[in-house]
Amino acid sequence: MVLKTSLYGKTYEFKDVKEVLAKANEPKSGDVFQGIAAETALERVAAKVVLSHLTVGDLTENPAIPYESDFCTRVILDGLNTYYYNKFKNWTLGDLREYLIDWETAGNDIRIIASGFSSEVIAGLAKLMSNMDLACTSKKLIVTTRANTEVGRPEILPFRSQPNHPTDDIDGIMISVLEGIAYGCGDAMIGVNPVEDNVDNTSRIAYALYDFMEKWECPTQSSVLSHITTQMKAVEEGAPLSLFFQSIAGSEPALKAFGVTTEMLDEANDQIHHMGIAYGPNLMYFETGQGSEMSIDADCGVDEMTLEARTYGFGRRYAPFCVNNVSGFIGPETIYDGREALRAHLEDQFMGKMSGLPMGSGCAYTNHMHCDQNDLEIIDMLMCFVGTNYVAGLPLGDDVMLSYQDNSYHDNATMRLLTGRKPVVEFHQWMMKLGLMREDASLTKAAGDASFFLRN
């Protein structure tokens, strides 16, 4: 395994695979902050050259965090398809990249062989790709999942309604739910981030969402984004939830800091299949974001993009219904500006779908980032055009509880018209039956008004 190369008469040598991966990454403020990023553009190019000559076997046998010391690494490597790993282990990443971006290579073929690729391999491939390479390959990768309804088909564009409230007031939450639904937002799921993480509050919100879905026969899924152990206790006491949510990460220290173990998620996955209100088979919901490990000093010296790929490698064990990155949610110490956020979202779409995950997009930014509404809209449009499984929707694009910016309900309606993609099939038929949407997914004059449901 050769870890050095020469450019313009200067030799660049790297001590291990972890350093090559970090130096080959496109600029990210989190890596700079950690002191592991390439110091010059030439050093970055040198790392990419070295990376392109490493094989699938090199990266798999030398994970960024050792197998013996990290249960996340063990989950990733133990879950690989050994047939496809052995078939491709002698391929260089440069050759594999060329194979993936070739338009003659079908997305389904990529999905099959990717089951043999470790997270470091997938991250390495992304580091060798331009933005357009990532976009073109992601668009070919189709991952469908089902809870009550099916998402992931290329002709549909679902949305998660995020009706958060700063005091968990049920009336306030439900008015936001009704407004979102009236705009056609909520067919991916209705998911509420509670302020108070306890069983009573989780149950109270769960019942409110369930009552609406039952009364109006709304075909969708519900989730309350408290800690997964809180959700488990609530469901044990009878609370109606479609999906179990949990934030996950790409290292053992970060997962432990989140209060997560493999055994806990195994138990939760089994419980929601036996006690949840959705049919399945995909009943877990994960949220991720580049830089989360670094923000809690649990990165183990690994660059934030590789850790994000490892997060996806860990998450595929549970065949989730949906996964969305919120790279940009933490702030400029991890993702500095709109350009870095755009790159991160493209990387996440590619790495997530290569890992077999149904990737959505949380096109988020915090107000202290060097980012604005135009940056967010560019990311939103690009994600929808390259085939993201869903995006979020908030009242006026402003989360008044978590204090960050995201897509609005009316942005979502516009994206359906721009892309020609429609809502989830059952949800679309339901909206047309109510007189809120037309066959082409455009909204009627009655749409966008929460009082529609109150009057009727």
Second form
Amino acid sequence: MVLKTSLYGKTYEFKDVKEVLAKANEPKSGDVFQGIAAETALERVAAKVVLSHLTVGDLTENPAIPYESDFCTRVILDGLNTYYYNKFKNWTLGDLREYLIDWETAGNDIRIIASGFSSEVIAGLAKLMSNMDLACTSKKLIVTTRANTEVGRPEILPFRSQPNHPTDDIDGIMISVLEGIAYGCGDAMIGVNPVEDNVDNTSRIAYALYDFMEKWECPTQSSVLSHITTQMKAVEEGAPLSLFFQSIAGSEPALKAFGVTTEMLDEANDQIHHMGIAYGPNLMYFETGQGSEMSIDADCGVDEMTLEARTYGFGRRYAPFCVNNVSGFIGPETIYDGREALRAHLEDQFMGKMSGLPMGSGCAYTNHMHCDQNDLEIIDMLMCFVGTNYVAGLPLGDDVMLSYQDNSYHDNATMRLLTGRKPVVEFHQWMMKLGLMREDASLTKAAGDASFFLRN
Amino acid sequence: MANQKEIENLVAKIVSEIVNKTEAEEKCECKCCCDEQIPDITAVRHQDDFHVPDAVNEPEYMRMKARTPARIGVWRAGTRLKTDTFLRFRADHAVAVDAVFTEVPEEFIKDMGMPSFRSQCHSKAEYLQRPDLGRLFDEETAAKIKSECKNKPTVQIIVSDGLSSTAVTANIETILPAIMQGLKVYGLEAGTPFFVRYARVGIMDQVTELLDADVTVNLIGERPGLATGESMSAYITYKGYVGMPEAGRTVISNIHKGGTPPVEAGAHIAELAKKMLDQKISGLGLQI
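Right, and the form predicted in complex with the partner chain of this protein, after the form predicted alone?
Let us now look at the entire complex, which starts with that chain.
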């Protein structure tokens, strides 16, 4: 393993794989804040050169956080397919990159061999790719999953409705749900982030979503994004939920801070298969995002992008129905502007799909980032174009509970027209039957009126 | 080719035409260009803003819409936003952006009679990306604070721009005299209030240590939401120290004319200072 090279006569030497991974990153404010970023543009390239000569084996045997001290590392490495790991362990990342980005290499073949790649390998590959490299590899990777309905096929573009409310008022939540449906948003899932994390509140919201789905025979999934233990208790008491949600991260200290253990999620996954209202087999929903570990001082000195890859490596144990990043939701100390956010989204899409996850996109920015709705729309267009499994949608993109901006119901409806991708099959049929949508996924005159579902 | 004289004449003629035209416009008394103003789109409450034509059930739509601050019933231009909706959203984001990215003018601080210092950050961009540097002064500044401000005050007040300069310019002229008045009523001695540029909440702990203050108050601009740039928070500690737990701070948030009015907040802060001095504690342990 050689960690030394020269560029224009100047020698660069790195002390370990972890340092190479951090310094090979495209610029991100989070790496600078942690004090692990490349100090010059040339040092960044030197790290990339060194990385391109490391092998799959080097990166797998040198995880960013040691196997012995971190259960997240153990879940990732214990879950690897040893046949494909052994087959590829002597490949350099530079050679592997060329194989992946070649359009002749089929996406399905990549998905099969990637079962032998650890999160550090996957992160390392992304660090050697330009934005278009990431796009053309991601576009080939198709990950389909099913709960009540199937998502993930490239011709399908579903959306998560995010009808949040600052005090969990049911009427306030439901009018946002109906408005979303009236624009064709909610076929990936209707998912509410509650303010109050308790069993009663989780159940109350779960019943409200279920009542709508039942009354109107709406073919979709529901989720209430309280803590996993709260959802488990609510479902034990009979609350109707399709999916179990949990925020996850890429280090043991971060997962502990989120109140999550491997066994707890195993139990939750088992419970929702027996007590949930969706058929499956994929019934978990995870949210992630670059920078979450450093924001709670649980990064272990590892860069936010490698930690994000590790998050996906942890998540794949549970064969979730859907996963989306929300890179950009923390603020400028992790991702400074629209350019960094766009890069993060491309990385996350690639790393998620390489990890076998049904990767969607939660495009978001806070008001103290150097970013606006124009940046967000570019990210949204790009992600839908490269084949993200789904995107979020909110009334005008304004999350009145979490206080950041996201994509709007209007953006959702527009992206179907721009990409030609359609809603989930059953949902599309249902929208057409109601007279709200046409065969080509365009909206009819009746669409956009939430009170369509409030008729006397 | 035109000679010099001709060009000069031509220029003079154009200039005179522009001037005459401007004068003519100034003299105009028609309604179209003098009295009329396009209404302020931000004056409309979201709950009243409804654009769905021939809604199936408008009364129920409006009843439910009134229950949420979410922007509901906005209708559409094809699948895109209507122009007023689009511009209103931009205005609401612009207020937030201006609050974060503009500087508190030095003039304003001077007029308030406050000394002005800076954290270790050199620019707004650095401040946003390096929260650690916004919690510290460099050695030179620390020495200056120690020599220019009253040492061992009972109550030390600092004003920080934080994530909203608008919050400072909108509230300080009211809240600062209100706190001072309150402290006077309780017979508490105040130190020299000063302003800190590019400051985070935690910088107050270094101030406490430098000046040996009993109670320290940090009035700081909050991270703005859409359409709300003026909100300020007050963080208050009793015998704070660098590295203290966050739970040791008492916080009053949402200080602005639409939330807790600054006069009221000022009085409340003085009262809290008094209670902290009596109970010798701040944060979670304080009995309010």
